[in-house]
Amino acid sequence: MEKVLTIAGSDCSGGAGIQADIKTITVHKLYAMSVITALTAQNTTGVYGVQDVTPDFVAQQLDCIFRDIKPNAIKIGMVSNPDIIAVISEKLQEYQGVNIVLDPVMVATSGGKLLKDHAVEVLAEKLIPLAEVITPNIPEAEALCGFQIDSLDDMRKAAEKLSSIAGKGILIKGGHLFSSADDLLLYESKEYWFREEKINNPNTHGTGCTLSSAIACNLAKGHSVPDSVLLAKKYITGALRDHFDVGKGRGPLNHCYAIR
């Protein structure tokens, strides 16, 4: 059996963050390991609490999973601090970390922050030349390339820059910008569109977390990046697809929808 790591803070409403991640990658039938990188007090309604582990906490998890269980993808999610983020650079180059899957959260689904805001320079320096594939929506990429998004047009010329930055792939999701869900992939210079309706379901709390856990599953699976890309899609938008509903706020997706 594959293994993959998420590394990320925990939500304890389980919608997002390493809750949505294990959910994820257990319905796609693999071993799930996590590193949490933070506490949080939140629900569908919002984030109403943060609190970071320790840096030297967040190596000695890491340490004892690549010592013993090496896992075969890793989803980095939420990363609040600069000193957590250069910890986890660190130990994913001590222990050559592969199918690295960064998704750059930096505000909650509810609105709540969760990035702060001298951290973004050092993820851009030190996380996102270890990934495979990075994962930003429109918000998250325009805070990393320094200009706003309105077109598709824009998402290819965000996508080129982070794309200087990183050297591989580079997803950017524009459900925030149009009434589609259409993606773009840049990867190995070759432009990739996904391109998918927006699903009416105002219940999208952690689709970030999830899709990017797709993705790592299916890069721990041997698949391609564009193929684990197109994979993680059709996984995220049955997901929604299903309107599960909980919760008095924006609600998670329905992980489990295809096991049922």
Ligand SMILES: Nc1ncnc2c1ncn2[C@@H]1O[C@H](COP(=O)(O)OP(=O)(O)OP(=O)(O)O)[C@@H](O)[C@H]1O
Contents of the next structure:
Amino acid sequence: MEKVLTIAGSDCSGGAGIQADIKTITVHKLYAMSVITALTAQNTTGVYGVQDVTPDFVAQQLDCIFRDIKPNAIKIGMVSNPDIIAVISEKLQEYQGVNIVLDPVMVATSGGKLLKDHAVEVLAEKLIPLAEVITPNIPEAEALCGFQIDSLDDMRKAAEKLSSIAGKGILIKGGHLFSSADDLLLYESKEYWFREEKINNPNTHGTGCTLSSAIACNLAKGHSVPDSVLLAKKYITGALRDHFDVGKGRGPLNHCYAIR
Ligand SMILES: Nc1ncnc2c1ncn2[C@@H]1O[C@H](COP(=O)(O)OP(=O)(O)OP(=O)(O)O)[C@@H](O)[C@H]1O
Ligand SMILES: Cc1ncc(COP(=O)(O)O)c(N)n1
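What would the structure be for the form predicted together with the ligand, given that what you showed me was the form predicted on its own?
Expanding to the full complex; the earlier chain stays at the top.
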């Protein structure tokens, strides 16, 4: 069985972060491992507290995993601060991590900050170049590119700009901006559009985490990058169509839809 590692923050309410990733990996029938970068106290209504793990302890978790069980793919989510980013970058290079999918998580759906402002540059310098695919949403792509994205053409320009710092693939997710939910992958200088109609569902907590970990699962199974994104897009669209409704705010996805 292929093994997938998620390096991310914990969401105690189970909708995003490590918990969403482990659910996704398990539903893909793969073996899930986790390195926790931060504990968050959050639910569907907001993020009420963040407790970062020390960089040394992040390093210790990575050492334990790589010295024992080598992951076939790695998903990176919330990394919180520059020191944590630096240690993840060092360890992934030391252990030659493969099939890295980086979701540059900055702000939660509910509005809470999950990455320190001054950490964006460090993320761009130390982690983005290591990734097989990065998966920014529109606001994250804007923060990384330094210009506003209002159209499909702007998404294209952003992907091209990011290709100068990214290792390989750039997937810009259109979920935040348009009446449609079109995502653009730029991979090996080729454009791939993944088009879906926007589902009328306010419960999108954890969609980014789920999409990126599903991509990592598909890479671990040996699919190409474009095929991995296509399959992950189908998974997220199915989960959104299920219209699961849990909690008082922006609710999470129902991963069990895929195993009914
Ligand atoms: N209402 C929707 N209908 C269909 N697909 C959607 C909808 N909202 C988001 N998506 C899709 O879900 C995936 C995640 O996109 P989104 O832009 O929401 O990322 P994100 O902001 O990182 O997610 P999160 O809400 O976890 O922060 C993308 O494939 C996007 O197109
Ligand atoms: C620990 C953690 N990681 C990531 C997210 C982003 O997910 P969302 O934007 O759907 O809230 C989150 N809320 N919490």
